[in-house]
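Have a look below at one chain only, the form predicted on its own, in structure tokens format.
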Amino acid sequence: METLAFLIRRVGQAVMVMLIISLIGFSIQDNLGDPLRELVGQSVSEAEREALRDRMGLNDPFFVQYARFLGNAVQGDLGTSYFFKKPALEVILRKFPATFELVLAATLIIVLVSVPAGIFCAIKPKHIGARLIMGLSIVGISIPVFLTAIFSIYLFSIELGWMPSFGRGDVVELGWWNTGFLTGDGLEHLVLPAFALSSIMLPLFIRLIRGEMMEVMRTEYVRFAQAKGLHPRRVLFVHALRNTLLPVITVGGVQIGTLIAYTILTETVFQWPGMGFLFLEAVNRVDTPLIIAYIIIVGLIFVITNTIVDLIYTYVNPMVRISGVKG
């Protein structure tokens, strides 16, 4: 009853947050120029215009406007892109699994790398490589991603010429999914871009990472855990480590959410053909539809990702009720 209770909770907050998302995006379009004028040019006359206008409903109040834009979208109609002459969502859609390929490679060198250098600056800090590590992070979290990923084409593409520089490289198509894991120039082209990504949070994660665990050390379980005589990797793996992960998965969650936004960034840099990129020359052209549905997409994936680390966090400390606190 209370994981029901907690779902239902949380639907309802998601629907609320997304109603939000979706009233700042549509309220926006009028902001962003005429879309009569990338539909028709300027070739067509004021009168046809105008009656055009009335057609689309673009005359009608701004409640009757989004009422109509919720009941479509409701019913998955985010707009015709106008550019590409094709429903939105459809356009979003094919180049989410860049995108999502992009973010999954970055979140796992933030894993990969962040977890075993913070507890090592954790339990042996006055070690260099822990100095090291920890005067790296300063400058890492100092230098924007668009700085490194120029940095990391020149040294890595340009003078040594060890990886290609923009592009997605060979991809293999699974139904509507295209993947560049299974090859290996697929492969290739997303260490770069992968490694600019995370460049944004891994700094903060080890920091994150090194500053709980060294507060966890210190607490009165462990020192009992210690004077019991259990072995060190079990104290510090069983005990220590696991209540170090609890904010981590609260504040880390939130964070690998926002490296979707980030990502406009790096797939401009690198050429990647993802949202971000696509998000990108939507503002350029104008094409309103396909900006309010990149908003409410991206909006729409972190609901889901807040919502999943809420359901990890009650997994991972089951002291937490999750109709108590966390909900």
Given for the second form:
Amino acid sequence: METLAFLIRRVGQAVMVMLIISLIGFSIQDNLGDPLRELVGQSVSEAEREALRDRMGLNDPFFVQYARFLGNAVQGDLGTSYFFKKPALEVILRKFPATFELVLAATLIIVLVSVPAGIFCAIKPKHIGARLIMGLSIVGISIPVFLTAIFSIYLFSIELGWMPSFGRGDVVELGWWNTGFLTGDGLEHLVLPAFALSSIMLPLFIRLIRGEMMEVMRTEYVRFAQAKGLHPRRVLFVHALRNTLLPVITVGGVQIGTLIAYTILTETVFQWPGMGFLFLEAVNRVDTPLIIAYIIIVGLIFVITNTIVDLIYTYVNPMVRISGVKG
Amino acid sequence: MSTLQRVWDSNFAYQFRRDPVAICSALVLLAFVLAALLAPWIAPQNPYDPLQLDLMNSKEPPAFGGQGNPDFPLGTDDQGRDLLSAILYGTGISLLIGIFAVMLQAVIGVSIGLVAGYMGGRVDSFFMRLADIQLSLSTLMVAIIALAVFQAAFGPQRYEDLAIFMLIVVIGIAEWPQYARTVRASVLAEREKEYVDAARVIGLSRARIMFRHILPNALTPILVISTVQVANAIVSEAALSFLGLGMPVTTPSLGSLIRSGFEFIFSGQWWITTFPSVVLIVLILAFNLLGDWLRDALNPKLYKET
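Requested next: the structure of the form predicted in complex with the partner chain (the form predicted on its own having been shown above).
Below, the chain from earlier opens the complete complex, with every other chain and molecule after it.
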């Protein structure tokens, strides 16, 4: 029962956030550029313009227009891109697989590296390797993601010539999806961007997991498990690790927005044909429908992933379910 | 005993003197601030003055390589601008934006944090919910979208004049939850103490209790996060300028210098991007290391463990 109530509250919140984002999107549309000029150009007389405005409903009150915008948006109509002359939603979704695969690859790197590295640094804090990792992590946090990207291009593509420097390489079409995971060329193109994108989160998660692990290792129940004579590995991975992962899930949820923002930077440097790159192009061309479509799609992705993260969190942490308060 | 002597003898100063990393980062920061302040006098050229730029000098390699022009120790960019001068001025712009943005963050965040923590109840849960949403949207995302919309609305020409102001405002507003949360946490602890009750009993106003009595006791954590916040603000500014949403190339910050050099690394002019990048990384690293040290030195909980 509590789970259901929690679910309803969470979904209600998600809908609220989406409404706010759509309101922002709509006010942008309302204030940025004149849709009429894009349609008819300069040569049409003022009277005809006014008639057209009336017919298109541009003279209606703000909330009537907003309701219409919302109604269209729910049906998947976010306007037509000025530049591509195609529905903005279609243009954006066409680029979605590229960004998704980049984020997926980066997330894999983050999880596969930060968990072992964090645990290692927590259980052997004096070890030379642990000190090295901690030292490198503060350097890593201080290097902005676009510089990691630029220097990895400079080193691996220009100087050494090992890696391709831009684009996605060969992709395989699977219905509306296209993937670079299935060709060697596509995977090769993915390495540097995914590494660059993960580089900024990696130190953060290593430090977080290390900190949590050290704290959990001092708790009574872990000491008891150790005193009972359980195998150290069992204590570590079965008893301690589970509770370490709780805050990691929360922080992971908070970092999703940041990760999406960093895709814009990474895609710009590598000219990766994803949504972030498209968005910056749209900004330079003042392609308003595309800008709004991007904001709404990204907002939707962000709200959905955050809701899922919260639900997972409730699932793995019974304390939240009982008290209903996130602890 | 003089104030100076007291500061020198304090535990805080003692810890500082004993930590070479802290001393180094403080010295590096001091050097950067001095270099940026003295830029008009020590820079070989005024990089903002188009009359001093000569396209004939464009893309000169650094002088120490043996093939460059000794007038330009770090080489020149594609406009013929002396890179050393541009970096000195650019560091100033980056620091200026970083520090002012953090001051704005602190003003907004501290006020909201004080009010939310002291009033509690609905006010508190409203602001904290807002902070949650704002934080998870991420500063960079909010800043990119806001600046993109402003740029599209003003047009690139007018935007260039407003860029420095817009950057400060956007980065300043986007990061307020960091301060609000920190201050709220200390206010919640302070609120229960007797001196607050005493102040309330003698009939002081709420605002006075919050700003004059509670705030001074909540200053330490504010100080601790401020150093790291300046580093974050500088990174955000550089990222935004790199995307072309920040400072224009005519009055470059470190980020816009990196941007202007990026297209040339493919044709071998590595120095235009590399030198500003190195300066940016060292600057941020120094802020982060100092912030880390400050957190350890001022946090009594960690103090006991080491």
